[in-house]
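The chain below stands alone and is given in structure tokens; this is the form predicted on its own.
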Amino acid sequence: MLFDNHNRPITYLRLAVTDRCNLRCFYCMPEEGIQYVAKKNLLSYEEIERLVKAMASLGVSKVRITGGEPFVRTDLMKLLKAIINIKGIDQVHLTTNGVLTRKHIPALKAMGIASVNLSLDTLNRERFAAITRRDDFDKVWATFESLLVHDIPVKLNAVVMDGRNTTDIPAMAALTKDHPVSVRFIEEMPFNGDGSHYPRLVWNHTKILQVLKETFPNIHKKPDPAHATASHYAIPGHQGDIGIIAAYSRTFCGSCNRIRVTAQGELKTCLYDHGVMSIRDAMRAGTSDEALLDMLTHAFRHRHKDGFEAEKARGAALPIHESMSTIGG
């Protein structure tokens, strides 16, 4: 196993395949979208795995597939096939926005995958067409629906947006009572291609734990397992769990075992950063296999401490401003 420079280990990778997506959701990215990347600059199947290889090599056995939204990259499931195949890669899971994903459950539970994130800030459909500006509802509760037919362990995440969902926060929450899901609200974060879209951030952990307590006098606090992001609760009488992820706040960094890649081969170290090494540009110049796991240990040896630091970091110069589509959710 290996460690960063502040004792944490480095068990996990957040695997971005493609910056596309076919909504167009408020805390993601401009009403009007992003520039994408051009489909040759994007990290092929091929590097892929060999990235994943390398990763494995070094002590990751958790792997998350992102995007955009994956299942808009052609041939997905013969991809995350071959990810499960990998040897020392214990668990693949997947996060989707559901709209293209039903389709593919019988087969994601045939090959093993070990869970599924659900994006759904909502439980009204027009409120759902407001945030996500695409009238796309019903697809992503058929998913829904489809996932526990097929028994996928299954996360619903919120992200929290004031005057936009939080009405929403009492029946997310309800959700837990006939389904065993984990319902977890998100701090919104500025990653959304324009930058934050409040001067402050109203809708914090403890505001939406203030909500659900009064909603559910008998929640109460659950452990959290190791390295987790979400501080976990639970409803007396409820088959599900809820989760709060202090994703702006920022409260988890000190047990972060995590990095992400993005679909263009981006190595960040911290979501918060700007990005520390090219993978694909590293992979496409000829080097070998041995200087590859060189590069990416010297990477995560030189973490920063926490999301703070990673974005002081970046100065001035380079503020965040970024969507999540591509960085990877």
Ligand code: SAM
Contents of the next structure:
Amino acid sequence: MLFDNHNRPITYLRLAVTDRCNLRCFYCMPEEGIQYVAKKNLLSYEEIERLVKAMASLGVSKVRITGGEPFVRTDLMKLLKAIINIKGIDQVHLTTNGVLTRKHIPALKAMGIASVNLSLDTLNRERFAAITRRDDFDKVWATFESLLVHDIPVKLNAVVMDGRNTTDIPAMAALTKDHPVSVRFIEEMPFNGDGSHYPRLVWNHTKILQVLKETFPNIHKKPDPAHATASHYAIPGHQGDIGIIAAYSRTFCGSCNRIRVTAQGELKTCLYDHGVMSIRDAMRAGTSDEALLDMLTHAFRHRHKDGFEAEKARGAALPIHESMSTIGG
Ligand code: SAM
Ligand code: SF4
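Given the form predicted on its own above, I would also like to look at the protein as it appears in the form predicted in complex with the named molecule.
Zooming out: every chain and molecule, the one shown earlier first.
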């Protein structure tokens, strides 16, 4: 296992397989004028497999496939199967918006997917359409129900947005009563593709917790698993649990074990950095496996201490104009 320059093990790779998406969540992508990465500039499946094998040999054992929407990329299931079979990879997880996911659920179960994170910001169909700019709530809900039926561990990810879905917090948390689901409330981050973000986040982790405490006075803190980004809570008598992810406040950097590879093959050793090397360009320049491992090791050993330091180091790349659809979340 490799440790970074802050003594944090690197064990978790989050890999965006495309920047394309069939929704237009306003906190992630602009409605129009998106410059998609040309297909030839995305990592190919062969390059992704080579990359995951290299990372596995350095101690990465957990992979999350994300995007854009992973299911808009052709033959995603083939890639998932190939990654699950890579030696050293113990867990493969998936993050999806759920629109195209349902029909693949039996096959996901059969191949041994470790869990699925389903993005759902509201339980109200109109609010869903307003947030995602598409009327696909019913498809996402059907995916949620099918994941439960197939006994695939499921987390619901809800980005909390002022004036958009804060009234949904109690009802979403209440889903944990009858379902063994983890409902996670996420602070909104600045990666919306247009370079704007509030200077101060109103709905931060403290305010989200306050609403949960007002609605469920018995809610209590649970121990957090190692390297968790979420702060976990339980409500007595509920099957599932609740997580609050301080993604903008960045309270969890001290135990961060994760690295990211964007859809175009850029390595990010912190969510807030501007990319530290192009794995795609290195591979396409004919870099040997040995040299690739050296480059990755060097990058892992030069990580920023936290997301604030990484953001500051972006310099000319501020304000952030990236979309979460290229980074993967
Ligand atoms: N399309 C898939 C989905 O929505 O689940 C996977 C990619 S999406 C970029 C991954 C996660 O990032 C989603 O849960 C989404 O809600 C979250 N996300 C996107 N933009 C965000 C932002 N500006 N702040 C916080 N979370 C964001
Ligand atoms: Fe698409 Fe996911 Fe971004 Fe929504 S959050 S626009 S579903 S990539």
